[in-house]
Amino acid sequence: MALEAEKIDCEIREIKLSDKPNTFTRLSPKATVPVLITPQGKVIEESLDIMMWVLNQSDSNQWLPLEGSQQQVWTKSIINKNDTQFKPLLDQYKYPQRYPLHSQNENFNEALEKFLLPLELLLQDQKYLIGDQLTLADVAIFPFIRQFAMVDLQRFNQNALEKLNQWLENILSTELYNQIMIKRSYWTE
């Protein structure tokens, strides 16, 4: 989304994870997606790092908070909490067969209590996580919230998450999101 939002020209290669091309694994031994190779040949293998690289090139939509601002503190906090607390719960909830020590129900409830309900409260008086415009915080965490919701959409929708659902729908209905979510053929060498 950041690449599209900032109109940074790039070649997109869709990778079939069950049949990764050799060129891909040579360039990125970690072999996870996404991967960005900059014009200077630097390999960037994390979504947030890719977004930061893009926004340091251009931030015409003002997704980055001002350096030293309260919004910067909140942005870092939300993203960190997503990455360190919510993402593990998402994995456990989404793939219960891999994590037999906790029930799917326990994982859902813990995610609800520790992450989703605090976001719901945050969104009571604003459209997006840091205010009334889309920012880095929203774009960085919404894919994880979307994945979580899609595990059991009915259950997600039944848990008093009206503002969070609206926030998610706001992002999913943007022209920007719909421009990037097109089906591509898998890249082969």
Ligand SMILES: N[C@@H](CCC(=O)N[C@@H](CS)C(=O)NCC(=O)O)C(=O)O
Second form
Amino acid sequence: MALEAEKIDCEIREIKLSDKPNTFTRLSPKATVPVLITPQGKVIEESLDIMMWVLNQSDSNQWLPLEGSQQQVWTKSIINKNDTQFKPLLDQYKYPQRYPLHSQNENFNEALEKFLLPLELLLQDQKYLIGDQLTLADVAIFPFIRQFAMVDLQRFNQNALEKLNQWLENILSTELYNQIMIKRSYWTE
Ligand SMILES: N[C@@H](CCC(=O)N[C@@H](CS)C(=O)NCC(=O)O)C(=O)O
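For comparison with the form predicted on its own, would you give the structure of this protein in the form predicted together with this ligand?
Starting with the chain above, the whole complex follows.
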């Protein structure tokens, strides 16, 4: 989304996660998507780093919070909490067969309490996570919330997450999101 928002030209190679091409795993042994190879050949393996690589060159929508601002502190804190607390719970909730020691109910409730309800509270009087405009924090974490919601939409909708649902809907209905979420065929060697 950052690349598209800032109109940075790139070749997109869709990776089949169950059959990763050798070129991909050779360039990035961590083997998670997305990975960006810059024109200088630098390999960037974290989505947040890819966003920062884009936004440090061009940020026409003002997604980046001002350096040293309170918004910057909040942005870092939300993304950090997503990556360290929510993402492991999402994986456990999404793939219960890989984590037989955790029940899906427990995972859902823990995610709800630690991460989703605090976000719901934040969205009581603002449209997006850092204010009334879409910024880095929203774009960095919504894919994880979307994945979580999609495991069991009914359960997600029933859990007093009205504002969070609306927030997700707002992002999913943007032209930007719909421009990038198109079906692509897998890249092969
Ligand atoms: N922190 C990483 C997470 C990347 C990640 O976990 N990606 C998943 C897909 S959403 C993946 O590639 N998993 C590897 C696999 O399923 O083999 C990032 O944001 O770049």
